[in-house]
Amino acid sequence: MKNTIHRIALIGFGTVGQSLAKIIAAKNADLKQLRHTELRIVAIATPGKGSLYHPDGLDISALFTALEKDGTFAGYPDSAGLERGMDNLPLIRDTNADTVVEVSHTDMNSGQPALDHCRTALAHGKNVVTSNKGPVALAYADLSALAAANGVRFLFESTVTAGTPSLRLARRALAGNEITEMRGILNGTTNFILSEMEAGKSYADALAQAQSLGYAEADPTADVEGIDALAKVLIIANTVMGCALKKDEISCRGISHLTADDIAAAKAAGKRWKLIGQVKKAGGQTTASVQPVLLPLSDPLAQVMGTTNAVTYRTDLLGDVTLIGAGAGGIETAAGLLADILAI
């Protein structure tokens, strides 16, 4: 059987984009043999490293060699057909990429610049795969309609629990079930902090450790105040449960107010605090929230520690189904991107 060549344009080449490139380099031989598919990165655009396009594909090894020299693509070797310096939108619109992988740094409140990148790609007949929460949380219906109108796919598995397939589980494996409720640990940073506090650390010390390990940003607000989890609740509500919620319809409270005494009291009572994102449909009404919840230790979510994520779906045919796995990390997020590319 002849191999199918699938051409990719990467918008953004930070931790996640570089992880995807490394995975493609490592797995392409197996993909050719087992799936008769060859993945080629034909274009890359970044704000600081530069941009490259070659219709026959870029040399992934040479990309990393160039980055090691000065952190840019300036040292990438010239060859016939290579173009440098294309702006993002022309690179998306005018290259021969089949799929645009959107992993740029994006503002969650506006969804930009990823939202414009996604719209441009879909409008020009290119599939979009993204790990950016903003476009999905803010414009899922519009982007899905645009994809359908142009005969392409808009996929976003990595937006919720990285490569752990929480969206695919609900949308594919649980097809035919009615999902009436979702509860989840959707932010690994807060789960790590709560786990460390239970082990005896103060909130401040646990947060400092999360920052030193790279789990939390220098400004941890999006994590500890529940904003990151809220975006993921919004995505699950709208893409899995058909709720059409807006961000301001979800109540949100983080963990920064919890004290060592709160954690100790829960432990003494045989319970455990977790930051839980929830969507529930009942009696024709939908409610959604992000907040710390005191769980009994018999709840599967109570046993999820460290940076691990978990989602429990309540279904009419199977009862509760819980998925537990990695929820962050470059390789883990890139694994979800790869799964979406292969689904296309």
The other form holds:
Protein chains: 2
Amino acid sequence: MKNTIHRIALIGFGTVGQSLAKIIAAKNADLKQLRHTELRIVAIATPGKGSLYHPDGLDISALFTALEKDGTFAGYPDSAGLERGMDNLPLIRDTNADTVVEVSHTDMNSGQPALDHCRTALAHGKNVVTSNKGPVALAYADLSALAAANGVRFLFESTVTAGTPSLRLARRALAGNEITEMRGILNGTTNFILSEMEAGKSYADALAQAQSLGYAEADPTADVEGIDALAKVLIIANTVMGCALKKDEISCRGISHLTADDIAAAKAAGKRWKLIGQVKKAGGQTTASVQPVLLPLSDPLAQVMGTTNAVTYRTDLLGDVTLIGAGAGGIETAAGLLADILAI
Amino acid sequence: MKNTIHRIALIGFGTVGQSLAKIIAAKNADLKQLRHTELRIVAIATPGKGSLYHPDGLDISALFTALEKDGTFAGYPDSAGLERGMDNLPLIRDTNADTVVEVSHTDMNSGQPALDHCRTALAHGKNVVTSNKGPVALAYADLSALAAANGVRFLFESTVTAGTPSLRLARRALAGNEITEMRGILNGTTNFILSEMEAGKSYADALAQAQSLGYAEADPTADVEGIDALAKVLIIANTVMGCALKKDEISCRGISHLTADDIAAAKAAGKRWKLIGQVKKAGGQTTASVQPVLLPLSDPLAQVMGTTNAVTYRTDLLGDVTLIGAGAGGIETAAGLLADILAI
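Let's see the other form, the form predicted together with another copy of the chain, since the form predicted alone is already up.
Every component of the complex follows; first up is the chain already shown.
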């Protein structure tokens, strides 16, 4: 059987983009054998490392060799047909890529520049796969309509719980069920902090540890105030539960007000505080929130510790279905991108 | 957009078949609107209730009205084109059904009569959807090759963890990952007995309660000795992990030797006995077992209580991914059949 060649343009080449490239290099032989599919990275655009395009595909190991030298693609070997220095939008529009993988550094409030990248790609008949929450949280309806109008796909498994397939579970595997409620631990940083506080740390010490391990940023606001979880609630509600929620319709409270005493009191009562994102549909009404919730230990979500994420869907036929897995990480996020690419 | 009509022949009309008919009746309006698909039950064959075939579809509410009268289809109203009394194999072969849903009462050792039903349907170009473990555990390779040769599908989500999509999660949603290990609580009856024993009951009392609630049969051997879990281990290993295991290559020990003292000692040590089905691939070798395992409470599987089932897949990219949900029940099993039908 002849292999299908699937050509990819990467917009952004940070941790996630590099992880995807490494996975593709490692898995291509298996993909050819098992799925008769060959993945080729034909183009990469970055703000600081340069950009490369070759219609026959780039050599992944040569990319990393070049980066090791001076952190840019300057040392990537020349060859007939190689183009350097294309800007993002021409590289999205005018290369032979079938799919644009959008993993640029993006502002969560505006969704830019990822939003423009997605629009341009879809409008020019390219599939889009992204791990950027912004475009999905802010413009899912527009972008999915644009994809449908151009006969291409817009996929974004990695925007929620990294590659742990919480969206594909709901969209595909639970087909035929109506999902009436979702409750999830959607932010690993806050779950790590709460776990450390239960082990005896103060909020400040637990946060400092999360920062030193790279789980929390220097400004931890987006995590600890629930803003990151809120974006994921929005994505789940609008993309798999058929809602049309807007950001300001979701009530949001983080964990920064919880004290060591609160955590200890919960523990003494056989319960546990978790930062829970929730969407509930009942009687034609949808309510959604992000807030700390005191869970009994018998709740599967109460047992999810550290940076692990989890989602419980309540369904009409199957009752509760819970998925637990990694919620962050370069490889784990790239795994979701790969699953999306293979689904195309 | 015009609706696609999908015609179904049901082989068997016990709890699961009846649940599927009720779900189809309840969901058809939604399926037409959301998926432009209309499901029609055109034929039903049963050993005791009779059999019916109408190429334009049977009236589901009239089926139940007839059953309420005398437990058979005798009272189902006559109409032009209705055929009564067809045998199983002609009804599988010679009706206009696109898909045969095989939910007959079947012997686990021989896989019959379901195995013959599946073979006949696939050989005659009909998709097969089944909740019968026998054909999948015993003849997956043959049946999937027969399906491929005839351009149809052979699907069986409900054979493991009822409709909780443990197979589709692995086959579809985890695409791109290599699954190196599976550990699961695959039998709800034994998990219920172990949960009750931890609450203070003896093995005999817990078993008696499981029997009185209808979770365990009068002869509980298949559940308590691990035979049911073994069939599911075989299905997971061979259908989603690429193994070619045979039944007698899986070591199997049930829970009937566990005493109240064993359970109490585990509890005192902060651990919990669970009947775990496991498949592990390492260094070209595959090992598989069903046995009671003493789990630390931090293991997500340790927290799964009562009749609930759970599966943890260990993957190369995502680490551990755990799915928790219902493992039995008429509606829950029928939900898996429906998901398979919609996947076709």
